[in-house]
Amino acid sequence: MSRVHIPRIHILGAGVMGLVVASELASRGHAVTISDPAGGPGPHACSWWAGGMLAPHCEAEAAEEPVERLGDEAAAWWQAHTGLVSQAGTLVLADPRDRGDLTRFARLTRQHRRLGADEIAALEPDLATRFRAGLYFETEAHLAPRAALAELVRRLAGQGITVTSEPQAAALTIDCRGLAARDRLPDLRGVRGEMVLIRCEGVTLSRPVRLLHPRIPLYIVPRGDGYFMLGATMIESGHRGPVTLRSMMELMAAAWTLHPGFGEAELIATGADARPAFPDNLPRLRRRGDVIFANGLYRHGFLLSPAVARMLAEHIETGSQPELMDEVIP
């Protein structure tokens, strides 16, 4: 197909989707502007509270097939555009009483190897003697979301692209407003996610750890200098208020199960937001005239935004209709 020339593209929203789209298009030589009423990434955006795990194979346990396949692009994209990716893999564990959950997880996923107690201790010495079996997804990665978003903003600014508070005129608009786009996308819904940031000098982890807990499957992501992010709640609600007491207690209880040392952790911050999702929890591209909507990342914002941005760029440049585009209205 022949390349389509677009004089100027304006992006609405400076969360993870908007910034990734802006970075992808700018890297391909397109003239890009971007606006966000809040002026840039921050606590108003659900990507601010993300775990930042680039774990396509782990996500395959409960996600649709495209999540694993398309998520495989993420680590390389984020490394190329930020240089902030840690390629340390993911460790999946279960209490000995919940070994059946570990077996089930192994059956539903790929690209892992089984570990015994000695191998777990070699990877994470602070977990020595606590778990007898685990799964190691060696090719997976993670990043610190706020640092990654700030780096995208910095690199865009180096190209003369800054985030303004008011939309600008353009030949084509890319709507990346997340849940705010429900005014145009009525089938979009909110899925509430909550996180806790703690500081614990008594425990050291080198990579994200997922604990297959019977009530709340916990993930804990090291942020460095003794800081850890705890998360994993998925509540069918668009409510964007503070973390509930129940969720915070269950997250902390699961962390205690992983290592009793977390009982001495300092509670640094809590956060919650509603993530945009379509009925099947897969992202969508929808075009209506000179507006393209890129939305529905669900809990896979950092994992799937690079693939969505690539498909969007290919559609703009060639007129192709990628697999995630389910509507084109001239």
Second form
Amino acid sequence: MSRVHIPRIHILGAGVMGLVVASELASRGHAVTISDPAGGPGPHACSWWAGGMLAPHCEAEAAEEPVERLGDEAAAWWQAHTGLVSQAGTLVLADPRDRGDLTRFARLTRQHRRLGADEIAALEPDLATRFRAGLYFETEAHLAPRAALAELVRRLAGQGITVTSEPQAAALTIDCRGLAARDRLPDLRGVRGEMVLIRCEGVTLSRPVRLLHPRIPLYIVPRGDGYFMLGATMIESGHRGPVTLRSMMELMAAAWTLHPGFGEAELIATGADARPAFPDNLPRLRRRGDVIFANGLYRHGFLLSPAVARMLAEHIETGSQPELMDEVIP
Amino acid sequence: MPVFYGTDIDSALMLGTAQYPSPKILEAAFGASKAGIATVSLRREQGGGGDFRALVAGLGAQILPNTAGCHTVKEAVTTAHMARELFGTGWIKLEVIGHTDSLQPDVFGLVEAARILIADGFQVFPYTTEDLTVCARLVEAGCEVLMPWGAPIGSGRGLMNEYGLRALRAEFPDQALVVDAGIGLPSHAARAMELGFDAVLLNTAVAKAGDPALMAAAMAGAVRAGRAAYLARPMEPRDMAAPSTPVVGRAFL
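Alternative state: the form predicted in complex with the partner chain, after the form predicted on its own:
The complete assembly is shown below, putting the previous chain first.
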């Protein structure tokens, strides 16, 4: 098979999208460099605050079809490139008075089975007797975002690729700057998310748990060593200021509902940022000459970046126009 | 078609803009239903929701900003002023929440906030219970539109007190009346219109449907059917069968 000429490639942005693109292209033998004005991954990137759930089937409750299909690639990619994936499934629960929400969630999603009180207790002994009905998405996975990004950086460094603060000249530039790329992508908007990191010795969970609630849906992801991440609000705003009292109160009240033991948790950190999103909340690849934009991963940075990076690599190698590429200007 | 504060509205369906899976699906729901009014909140966005506001402004519906999430008169009044600046409209859907769990309005704060805002030149759409006395106070304060709940916000339970809503219609023949909140199904929306209400306002029933655009179209059809039925002066139900074709003179064995 003949391949088009493969140039040296520079990646702008060392958030999850930039690092996954760098890792994917490097693993395919491309010569890549990567830069980020803030240096490596850190609190300036919204992926720093992510939940790290690789939950394509749960996300299908509110996301369009490509998210579930493309998100299916994520767990294998992250395991191959970091070895840090926990394959423990997702547990979805609702307070008995909100059981209608559980019925609705089950109707809109696939790849789950209904659990009764005994099965919930078997999966998560600390939640025994607290919930009588739930859904178990057995094939879903999760990872710790900051550890996973650090591992990508470490493995890239092993190949001589380090994140520089200045952009470098290249034949092809991949723009993975997230919301900062609004200067070139006017239909990109910010969707505010807020999270809380807690440490709690009294409660043990083995997998991400989603608590359905008509107004305050919560997910809680165990990070090991007693750490848990509570997230995340979804507010139609690009405001990146600190978490609000109301949001924190709602997240914490939801955690308390899940297990009163969380009432004794220590508050370690809070975070807030704006996710980059297009109007349909799906990612996009856009080619404008020798710049390709990879952006709009919304709340699916860890879930969809592997598929977006694969499509990008295929486009570079074969000239194909992948499904998420809605603009090609030679 | 409803007239609110002298403005003719093209559709008796009013839709909220929260909780949709994406802005694109929100647009599809408005496109499919041709809803006449879009309500929008701004309490939580802290002035950072410019992109979303621009999107809502492009939906082709009249904008009705709300004070959702406000629990005190002061918060509601401040939010209304912010809304007037951001959207350039004196219309405000006034919500003063009194009970956290049921989101039941604080009707005392509501009347007070309505008086303040009307004195400030606002045209107030109060979210209220169906209480006749509270509604009388709101009308006294200068509200030309009343928006009683059908059921608690987001509950989808339909018209919990049809007798009360009927009484409200009879008591206030000249006010525009909107059933706001609690609509879960098109049949609920049609029923409200059959009672002679001027419009219905709903959000969750469409936003959280598996296919929001299809549900929005169903709601629009229901609202049209209910309104037409009201105008057509429906028959009264009766206990005995009444044949619609004459039976006299027909053979029976």
